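Have a look below at one chain only, the form predicted on its own, in structure tokens format.
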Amino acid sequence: MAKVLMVKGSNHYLSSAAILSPTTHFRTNPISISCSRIRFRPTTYNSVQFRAFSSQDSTSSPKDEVAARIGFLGLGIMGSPMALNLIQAGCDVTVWNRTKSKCDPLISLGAKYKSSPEEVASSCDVTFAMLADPESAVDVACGKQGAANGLSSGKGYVDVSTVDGPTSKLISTHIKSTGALFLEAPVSGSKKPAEDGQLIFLTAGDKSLYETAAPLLDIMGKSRFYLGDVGNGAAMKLVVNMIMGSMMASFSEGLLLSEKVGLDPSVLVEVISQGAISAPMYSMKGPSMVKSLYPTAFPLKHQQKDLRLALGLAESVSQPTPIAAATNELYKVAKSRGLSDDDFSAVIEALKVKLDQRS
């Protein structure tokens, strides 16, 4: 039997298999990465692309170094802090958002602005996209003034939106038809991890673009996984969010049941935090849920969208998911109560409605 070496990091225990895996990269402690030290130069690997290396690399020559120009499309709850972290690391960042006013805070900090995804992609070496749903992701990448129109051989497009596999493959086909490289890289994490540069990237697609973008992913995240072919990153993200949505629904039931039988739900949160089922989500969301407060970190409408996409994924392989299906219905009830833009923890309100109807 193979021995498993457990190494303690900052709040993490990693097996030797995880540490040695070439496709899994963890950052357990905060690091400082300066974009001014990231350079890209063309090289040949089936097509022209970039290789990341330090400006101190003794093998590089000034004539073939090009300062990394980073594009960022979509500046919502997640995209804005992700782009901000790149700017604060010294990156040359160009931004676009449908509502231009959302770009203004970043422009004031040094970001450049272009009026369309096409113009951003044309002016940048690597372009990131963080859009709300599959329809938006396709439109921004492939639409009339989409990023694909500004891409060419030697450029890269990294889609960090949460979409389904078929959508990701469709975008990939359009991007790669231009000669550019494509990487899907949906993130696990919400507003606070995005602000703190503690996201988890679930990547798939062109391995060389993954290696090129790695220093940038490390600015925005704490770990990154390379999962192979396009579609695998999307699938992993949907499975993760399916589990998360179901956990939140069950947690909501527990909080309400404890209160109904005369217990203090705040104490329940404390008990859970010290037991085997402890999860950061419960400790983070529980106290505000007890007070019926739902400050938005991950909008409920996006959680329901991810559940819907996860159910479609399960259907495609004939995998029963009865718990997720029931959970999805609960989030739909919450949406019908006008809670779409609240945090996904507001799903507890849908259960309150049902309880009130029975009393």
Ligand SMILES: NC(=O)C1=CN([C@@H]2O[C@H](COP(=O)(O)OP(=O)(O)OC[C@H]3O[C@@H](n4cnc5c(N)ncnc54)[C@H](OP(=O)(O)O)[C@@H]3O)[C@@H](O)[C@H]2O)C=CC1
Given for the second form:
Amino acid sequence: MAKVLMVKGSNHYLSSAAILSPTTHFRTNPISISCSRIRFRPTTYNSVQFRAFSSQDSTSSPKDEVAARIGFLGLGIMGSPMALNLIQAGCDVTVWNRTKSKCDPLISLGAKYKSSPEEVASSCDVTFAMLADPESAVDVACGKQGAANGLSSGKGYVDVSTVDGPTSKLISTHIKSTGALFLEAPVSGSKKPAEDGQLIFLTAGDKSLYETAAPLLDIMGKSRFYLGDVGNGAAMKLVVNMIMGSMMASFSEGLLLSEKVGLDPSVLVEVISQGAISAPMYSMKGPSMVKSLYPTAFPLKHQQKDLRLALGLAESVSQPTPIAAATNELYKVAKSRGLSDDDFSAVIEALKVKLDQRS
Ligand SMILES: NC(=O)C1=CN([C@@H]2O[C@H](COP(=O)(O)OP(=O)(O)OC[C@H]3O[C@@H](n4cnc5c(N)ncnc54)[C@H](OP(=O)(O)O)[C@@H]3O)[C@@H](O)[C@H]2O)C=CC1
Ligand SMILES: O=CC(=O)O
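Same protein, different state: after the form predicted on its own, show the form predicted in complex with the ligand.
Now the full complex is given, and it begins with the chain already shown.
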């Protein structure tokens, strides 16, 4: 079915024709439902104990309403602005982070604080988790004082971390054994899209939780895909980031080669921006890469983690991915040179021949 949609651009709304699959949803305005108006009310529909709706929803019955309580676990580069957007939209947000000091700015803006994932989950209707990697995602969801201990029927857990499918399925099984619902929802889009509420959610799992959480996803993002069974969201995210990591490595080679043959790499960035291989990533990162500056938006260690997980995914279905394999080695070299916490564009440093390596 072809539909003309209003798709949100980075600074303005673009009118765009799109083929709308039944599982793809674009946000139709910046905050289509104000969070202060989101309520959860008991319902027996599909064993979900609550559903989100706007006070403008004609079917709402105020006497049954209770304010939605949203938990947020993991306040790093991505989690902090995502939680901030929920707070600024008027949501009742409770936060937790391993390093407590990262909670303080959000607490000063009205967030509540609990001292463990378990306490957050037990005091909230829907809890989001944005954690570094598979190990931390499992620990926060399933470990001692993990969120699962505070979950029960009627609650939901939405993991927006980038992990692999088997990890997501493990977390899902654990969460669902409590009676709660589970949605994996990794995001495409980096620090700035997180700040601007422009993320793309790649979701899979309990459809009723997807529908319940949709108004919240729409506050943090510009579009959302529902991809079916748990594991599909993780797989989509890993494929996207596998491509992104290789693109960045190839771009790095081009910048250095252009310079070696006497061209101005800044001009290369400009030439690329006008042609068919143009990508926002090159225009955004190129100018700072030329100056050997790598302000962190997407940490290099996370890009290498995603390549490693994507290679595991490819291995599981015997799909050759030689370019991703070579790219992964390059990011490993960059990590070994102490660049883990720099932006992933610092992978270019792994291609620079150091003076002491010349014969
Ligand atoms: N940055 C980006 O551009 C994007 C990142 N992602 C993905 O989102 C996730 C988060 O990324 P980002 O915010 O950049 O990462 P950060 O490294 O900034 O934040 C990681 C978060 O995980 C927490 N954490 C790490 N280890 C543990 C642990 N063992 N137990 C409990 N908490 C832990 C950190 O806590 P503490 O503060 O205590 O260290 C922090 O809250 C990753 O999976 C990443 O791949 C997805 C899209 C874009
Ligand atoms: O995972 C990183 C991103 O930019 O997306």
